[in-house]
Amino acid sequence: MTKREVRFPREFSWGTSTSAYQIEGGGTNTDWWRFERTGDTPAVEPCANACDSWHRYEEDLDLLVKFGLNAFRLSVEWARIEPERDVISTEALDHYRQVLQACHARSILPVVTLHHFTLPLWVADAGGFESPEISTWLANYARVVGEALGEYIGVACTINEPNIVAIMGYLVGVFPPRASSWERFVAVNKTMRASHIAMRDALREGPGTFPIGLPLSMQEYEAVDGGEEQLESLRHEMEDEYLNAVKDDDYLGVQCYTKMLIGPNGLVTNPQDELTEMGYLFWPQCVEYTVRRAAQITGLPIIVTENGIGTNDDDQRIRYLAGALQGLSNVIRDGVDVRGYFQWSLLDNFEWILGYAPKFGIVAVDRSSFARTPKPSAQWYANATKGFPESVL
């Protein structure tokens, strides 16, 4: 493939993530629609209308406007785009064109997520990402969101988190389709990282200049009690074939939130650390970890394209991002590549089977009005921007 030119954002970006289904509403053409419907779903709530953001888009991009962010991770929906096999909606491509053109009109850098966990109907049917097509699935719907949005991505992720819907799905068992075998967790992994690579090249071969990644789900890990060969067999399918297999991507994506102890049978818990309303051990040592650690593995530039708590107390948030950009300046004082930092989330949405009740949000979103409401951690978050790295030391 001949080389393509690529172009980095000329400042370092600071933004907020977000997700197509979590906040637009009414995707009634996915997997996780039916799954939340299904009788014996651990989905504790159904999405229904999220933040009503496929409305609302010009709002929550005036809010990013207002605290002075230069960046926006958002996603574009397969079910929507391509609703049916081979069935493009043009429709839904204008929709999600004029979303990036409001960004530019707000200088604002959109960072589009290709695919964000959710599957559409007709190819959850088929199989989903057990399915030996779906890496050309993927591929030919890049092409598509290429050829017609590429000249307004600024920044591209192919497959949100690929080793969460693998573990998740297939190993856990508890996010759609409710398997649980090492075996197959071990194959989706494999397809996955092939789906991202699908991805990307076909991303390469429409108009735009620019990076494309992977956004990985990475922790901090320590083992406890003899935890040492259960930790490493974890880690080597969450993480090391990943970042073995990316090194021709223009950048990685990490993605981290929390330390995880783990001893011979599993995850530990310390009943006396300080936890967060998701039960995560509170650690937002794990930004310096994380990304010390990928960049060393992988040599690409790290953007942070998400990282966050889950709490209704807003004076933790604070402390939690303080302590996240403390370790982010930490790395680029020692001279790690990182382009950007994305707070997770924009807005209070919906957090797959524990429905609405986590709060990620820098902003608090009423569920019956969909009126939204900055918190201090929005304006502390803007403050600490302006000032990085100074305003967190």
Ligand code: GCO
Given for the second form:
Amino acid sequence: MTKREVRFPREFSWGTSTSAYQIEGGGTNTDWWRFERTGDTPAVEPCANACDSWHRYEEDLDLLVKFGLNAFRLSVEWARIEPERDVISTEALDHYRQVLQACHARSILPVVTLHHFTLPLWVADAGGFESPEISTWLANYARVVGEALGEYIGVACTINEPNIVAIMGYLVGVFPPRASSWERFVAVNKTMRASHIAMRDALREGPGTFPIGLPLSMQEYEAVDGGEEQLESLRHEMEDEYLNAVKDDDYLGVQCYTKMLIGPNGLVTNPQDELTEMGYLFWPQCVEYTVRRAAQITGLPIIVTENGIGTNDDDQRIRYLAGALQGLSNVIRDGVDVRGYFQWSLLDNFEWILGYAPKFGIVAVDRSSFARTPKPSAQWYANATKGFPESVL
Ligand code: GCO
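Follow the form predicted on its own with the form predicted in complex with ligand GCO, if you could.
Up next: the whole complex, starting with the chain shown before.
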């Protein structure tokens, strides 16, 4: 295949990240919508109308303009675009085309994720990521999205945090389909890498010059009390296999939040440490650590496609972001090719099985009126992007 022309934006991308299911509302045709309402689900509450961004996306984009941000990471919902196998909704594609056009009308670069945790019911019922046809289905879906929206896509992300889908759904067992098997976890990770490559190659056949990459969940890891072997085994599956599989991509998306302490029996937490609402160690240094590691192993340009903190304490969020951007400026100063940073998230939104309790947004959302109220961290982030990286030195 002839090498496709790829164009990154000239300027550093400053944005926020979101996902369709977590902010749009009304994702009824997905496995998660059913999962939240089935039997002994671990989900504390249903997503329902989320932030009503299906209707209010222009309000969201206007907030980015208000903060002087130049990029927005969103996802498109497979279950809306292909509600049944080989049935394509032109209405859904028209909607997402309007969203991308609204981004461009505001000089906002749209960073489009094709799959972000949720599956159409027809895919879930056919085995989901354990179906032998999943890579073909995802490639076909990517081809449809590329043909319909490719000219408006700024950057493409294929599968959001495939390693999280694998570990939470097939090892820890709190995401669909709630399995707990190391073998299934390993097998799904392998399928995810094949699916990513199939989607990437399908997108490369279509219109557009947008970079294509995989947004990978990465963390800083530290072995404690003889946890070295456990750490290497977990990180090999969660990171190294992926980092070695993406070297022909155009960039790598790094998504990090914390440092994980790994003992001989798995994750260790120390109650005296400063924790976030997610029970994560307060560790913004993870950005510097993971970006360096990703760049060193892959040799690819890096985009931090997700980083942030779940907290009701907005001052803690500002401290976290300051630490994260400090680390990023260190990396850039050392010559690592970083193309953008996307804070998770623009809005307080649906945090999967934890519901609406964890507050990751720089903008609060009233659960009844859906009114958006910027927090002080929104203005802090807006200011910090000016004159970066010197601005946070
Ligand atoms: C993930 C997802 C987001 C989360 C965010 C905060 O990594 O789980 O990409 O959907 O909401 O990371 O946990």
